[in-house]
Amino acid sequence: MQQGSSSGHASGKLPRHVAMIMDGNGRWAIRRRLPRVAGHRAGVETAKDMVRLCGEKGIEVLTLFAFSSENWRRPEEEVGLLMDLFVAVLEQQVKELHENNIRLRVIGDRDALHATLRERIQEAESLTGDNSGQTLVIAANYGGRWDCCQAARRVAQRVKRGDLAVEDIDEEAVRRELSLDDLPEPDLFIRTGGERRVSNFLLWHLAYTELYFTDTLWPDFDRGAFEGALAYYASHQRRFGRTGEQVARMQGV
């Protein structure tokens, strides 16, 4: 699959790629006087529901921001519990993903992840790599600035080897070195939990994405809430720099 085309989607159609920041797990738990890890466990169930819903609707790609490069600043105990939960989810869910023809991709800097987690990621990607259905992308130890920097390094290496001239560096040359280079760009970005920012998530990729923010905490984000986000997306005309009249003519309206 190629990166999102300039024609976009007609109003009323579903997005091909949905990206989500799953915010609010800790606050959900605190409001119930539960430990924060209980919120993260509840959030895993919501993530599983979203995978199923996207599959039902034929949405090709779902990208979930599971752990940012900034989340290492959280209390050490919580970080450790999150990593253990990630391993457990991989061990428990990958077989089901495979049986449902879902391909799993994990993006982010894996060097800081512990060996067991890296092994489970590699095993999961190998098992599901040839699946042709929905693609589930998990961003773990990921940052949009990191992604741009590692792409810049790779472009510089191509120039150093003589494979690319400096004057030929363009958006396409950079895009090819980014995470998700073989997938369509997100059409719809959803952030739960009440914050109105993208928090260093897919900075390059969100350039023309429709942004949807909700106060709903992630564990409470259910089918109805997702339908609301999809309705918001369907109500917007994606112009990619064109006028509304141009897009209407292109769509035969």
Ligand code: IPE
Given for the second form:
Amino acid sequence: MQQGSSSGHASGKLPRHVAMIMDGNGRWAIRRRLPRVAGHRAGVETAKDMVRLCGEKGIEVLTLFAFSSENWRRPEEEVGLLMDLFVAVLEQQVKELHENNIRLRVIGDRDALHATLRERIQEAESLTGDNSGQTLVIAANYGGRWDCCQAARRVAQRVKRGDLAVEDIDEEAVRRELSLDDLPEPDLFIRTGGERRVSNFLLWHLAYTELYFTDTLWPDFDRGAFEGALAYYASHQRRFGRTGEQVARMQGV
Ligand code: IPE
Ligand code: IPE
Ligand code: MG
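So that was the form predicted alone. Now I'd like the form predicted in complex with the ligand, please.
In what comes next, the whole complex appears, and the chain from above leads the way.
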């Protein structure tokens, strides 16, 4: 769906970066009278489909919210099962990601993660780090507020070392310390599961992202549903503060 294709608005292009809140696994399972973890397992299949679809379409970066800094509040059993699932998925999928030239990055506070999980993440990132195809970002124990705090700490350290003057702290100085640093900002945000909220996901980065919410539960989010989100994106003019006329002129429309 490149610019000028019949499938979208002339000014709408394919997003370079899509960020997704994978919500609704628990309700999907409960409706089927299954344990919540069955929903999380089904959700992994959707996540794999999305990685494949993004590759097919040429979307450069896919960021998936897998576990928030607030999800520790869930019952211990569910948290444990989610962590085990994460380790298992990494072990099973890393080879395939690597074969497909995909670079994996994990964002979030790793200190609280189990040592085995930390090791798997480290191995996966170093194996795939030089891959030049898509980038898959998994947000695990991630919180947008945590990200802002850790960036603030790093900026403060630069000031303390004498590498940066207080007057020179600008958006660029903060942005480069945030978790997604060199990656393009998300163009499209998708939240499944019916809630219209950001739940402490990428707070800084979503400043100008197109927000798309759908009632579809994550395990049911399929190719057709994703196409719907891409069509929504393609039909919206991104103005970044300018007028619609200015943007049209810039795009030669
Ligand atoms: C999202 O699905 C997955 C995680 C937060 C790990 P939920 O588990 O939040 O599903 P619902 O919202 O209870 O249906
Ligand atoms: C957001 O979903 C976090 C992830 C999908 C990992 P939640 O289900 O935790 O969000 P809230 O609690 O409904 O806001
Ligand atoms: Mg939820």
